[in-house]
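One chain follows as structure tokens, the form predicted on its own.
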Amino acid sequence: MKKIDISSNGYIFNDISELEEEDRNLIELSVIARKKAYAPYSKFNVGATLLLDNGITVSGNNQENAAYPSGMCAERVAIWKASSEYPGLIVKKIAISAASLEHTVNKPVGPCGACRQTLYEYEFNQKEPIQIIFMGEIGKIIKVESLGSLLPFSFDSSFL
């Protein structure tokens, strides 16, 4: 038996204004697209954007539904609204904010398990990576350089 350490690397940044430029508007992208989340039940807005290799940017909100199962987060809502709307271009960076309507998120949100599984398909199959970049409400934000590196011994194809 050996053991093996897995550790990720990225950035802090201690708000908004210390990203660049290309970074900063895509985070508030995003906030502009948390504020338009359907979510009635968690109280939990998510808004999630994308920066494509072709300069456009697409962006997503998490849509619930009473019906729990059948929500949508922002971050799957966006890069499924971008490989439908433009097949084929390679995603660069997506951006996350989320806010709660029940007490101030002050701490980065990262994308939950299934939307990292579903970012690294993309990453994946791109062969480029995907930066992210994730903050709550307020505070400190968080940028990595590969989504590769928020899932480690991650599911892909090569497995079927």
Ligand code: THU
Given for the second form:
Amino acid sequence: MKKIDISSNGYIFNDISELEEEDRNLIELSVIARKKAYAPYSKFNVGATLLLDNGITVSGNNQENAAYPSGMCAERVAIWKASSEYPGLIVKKIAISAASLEHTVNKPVGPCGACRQTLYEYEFNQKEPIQIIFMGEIGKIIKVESLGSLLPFSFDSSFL
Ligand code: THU
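Moving from the form predicted on its own, what structure would you give for the form predicted together with tetrahydrodeoxyuridine (THU)?
Following is the full complex, with the preceding chain placed first.
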């Protein structure tokens, strides 16, 4: 038996002014998307913007439903919107921001587990990392270099 260490590396920024211009633009687009979320039940609005390698950006936001489990997260709305419009797409980055109508979200909000798995499918297929940049409404921003780094021991089609 041997102990193994699993770690992730990333960057933490104090505010969006510290981001490189491309990342700042993506975060700003995710805020625009977030403001159009349909989240009347949680009142927690999330926006996600993808940058594709052809330079196109695709945004999505969370879409809730009175039958709660029928709702969907912003990240999956965005990636499925992009994949349906641009099959075989290469995704360079995803920027995520979140805000509550009930309190100020002042910590970075990372993608949920199901969204990590969904996004990882595309990273695995494209064999190029997808960078993830995420924040709350205010406060610090985290950037990590790949989905894989957020999802150790991830499951992919090679196991099937
Ligand atoms: N939500 C997202 O859109 N992305 C995540 O990664 C976490 C949660 C949404 C789902 C739901 O509409 C609301 O936030 C509260 O969970």
